[in-house]
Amino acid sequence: MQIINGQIFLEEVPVTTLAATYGTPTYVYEENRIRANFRRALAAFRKYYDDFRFFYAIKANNNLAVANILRQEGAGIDAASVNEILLAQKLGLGGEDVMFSGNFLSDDDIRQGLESGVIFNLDDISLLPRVIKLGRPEFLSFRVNPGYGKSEVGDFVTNAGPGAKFGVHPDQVMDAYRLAKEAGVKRFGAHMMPGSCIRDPEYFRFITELLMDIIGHAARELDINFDFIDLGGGLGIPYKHEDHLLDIEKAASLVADVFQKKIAEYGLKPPRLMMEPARYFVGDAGYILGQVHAIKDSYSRIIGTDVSMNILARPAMYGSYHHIYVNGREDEPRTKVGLCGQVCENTDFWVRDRELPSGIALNDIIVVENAGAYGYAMSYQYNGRLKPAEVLVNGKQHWLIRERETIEDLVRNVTVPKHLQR
């Protein structure tokens, strides 16, 4: 993003223009920001140690033009349904591919998870002779829970510690590559998920070091090795503009680092080294742009836009804080407001006592910073408000990459029985 003469541009394009052109409220996504993104990290990992691959977490960001994206830049996909490994397919990606990382699973999407040929990766020890009964895979990986998480976006996202419903006890992970091995598994993978939106690099070669002294020491009990070792995601975005960059060079060489000392201790045959982050790559690439539609004096002044908490989740849901412009207005006087969408939901007020151009007014295009991880896939319909379309720019141009819903949408899947239709 950037600004010129007071306008907005996202890429080279005027915000105006996809306002316009696209109408309001649209997610828009910079295709040359998610490359540069995913470059740098992958540039940095790397540089400490060869062996490494990212997956991208596509719950993220499932536009297929977006994973596209990262899919030409050499990513895998980290699928948390089957559905997501059903997008993965749509991408050409299949096999060693894909990670499935699906939690609390149902027979049928064992089944479905296990025909695919993707990398199973289980999420508790009780699932693995349900896997067996089903088919036994010759790959299989376990979510290791090792017993700490954070987070800097919400303690609802740790994913990780004794309050996290996901992975596997430390004390059990011994019996579950035990069990696997002696059910005829031939290859392991291990993985964990650190956390949600971290900063910190140190946090990321703690958190390394706790996983690989718990895997490290089911190797050297079982006699096994790992075909690769999974650290999770967690690489984090400032979301406030006074929040510092995660050093991602600092955060990569720390956990190369540790994670060699690690693979000699335990005399490990030296696996490869993955990550699934997403919020890095995509988060700060998409912006959301609305419309002011009503202004209220009451209690406080309030402005209506119709980004609502449907469009946008994150705020209502977990009280995320999401940078907001004002087209035109980013050189006026700033007065504290509150700005709301059109949801008949007191959530919908989203933002409270924020200090916005104090001439704000009605028509007025808003861009919303920081939308392009867990915006438009955590949208949903209330009130009959339907979901947004999708934009990517890259330079001057830009694409419709998803259409903005209708009402025809709303109710497509919607069968009347006959006797109430009369």
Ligand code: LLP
Given for the second form:
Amino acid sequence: MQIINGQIFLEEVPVTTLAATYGTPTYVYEENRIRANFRRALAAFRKYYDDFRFFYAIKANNNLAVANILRQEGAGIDAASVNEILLAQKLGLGGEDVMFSGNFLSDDDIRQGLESGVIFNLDDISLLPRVIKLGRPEFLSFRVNPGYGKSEVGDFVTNAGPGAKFGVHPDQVMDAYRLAKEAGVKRFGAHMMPGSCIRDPEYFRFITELLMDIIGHAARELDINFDFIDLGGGLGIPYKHEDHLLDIEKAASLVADVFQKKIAEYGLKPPRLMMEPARYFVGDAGYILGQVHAIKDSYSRIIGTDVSMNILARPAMYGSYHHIYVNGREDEPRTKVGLCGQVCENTDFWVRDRELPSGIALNDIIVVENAGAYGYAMSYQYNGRLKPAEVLVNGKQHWLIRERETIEDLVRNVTVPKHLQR
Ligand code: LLP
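Switching forms now, from the form predicted alone to the form predicted in complex with the named molecule, please provide the structure.
Next comes the full complex, this chain leading.
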């Protein structure tokens, strides 16, 4: 994003052009920023550990145009469901380029996961006999709950530790690999996902050590090796402008250092090191263009926009902060106002008190920052408010990459029984 003479550009396209071409609300992604984020992170980790690979957690943004950018950069796919495996297949990826990390799977999920031939990452020891019964894979990974989790999004997004529903309890890890080995599994992986949006490099060292100690003991006792060890996602971005960036070089060097020490300590054959971030790649490359449609002066001044909670769920769900720019007014003095969307829920009053340009007026275009991850992917149709359009920009070029929904999408799959039709 850049601001030139007060006008906001995404890459080199004015937001006024984008809003006039595609309407609002619209998600816009900067292709070059996604590539730069990926390359920065990959270079940092490869610098300290050569056999390193990223899988992209497609749940954060499943637009195939966006995912194809990351595929071109060399990412595999982390799939949370069978449908995400199918999305990966639409990218031309399968086999060991895709990892299936579902949780609380049905037999159908297991069957389809096995048929797809991707790497199976089991969330619990109880899944093992079911997976073996339905078609024993040669290659198997377990998602370990290392007993500790953290998140800057809030407690809602803590993915490990005693309060989390995810992963194999540390005390069951040894048995999990033992049973898999006894069942004839030949190749093993290990995985964890203890937290999301972390900007403290030391956290990544700490969780790596935790995991390596848990699985290192199991490997030594059972005389197995790991083809890969996956540290999950969690690479954070700053949402508030006063927050610092994650020092990715430092995170990579701390992780690689403890990883290599633990490999030596447990006498492991050096495994591939993997991570599966999403937010770090796409979060700050995505924006929502919205428009001011009404302004109310009541108990306080409230700016009404079309960026509603169904378009961006994070503030209503987690109290998340997203920076807001007003096109053409960033140089104006600021005044405290609230800002809301158009949904009939008071959680849609998602900015209570923010310094915004004092002249903000009807039809102004607003730009909501850091919306590339868990934005569109978490949108929904409540209040008959439809899902927005998605657009990709690269330099001066722009493409519609998902059409705005219409009323047809709201009634698709709905059937009214005959006796109710008149
Ligand atoms: N791997 C697994 C198994 C995951 O569950 C996730 C995210 C990731 C990787 C990617 O994590 P990341 O690098 O983006 O932190 N909706 C929340 C975030 C939920 C995270 C869910 N798991 C939000 O809007 O902040």
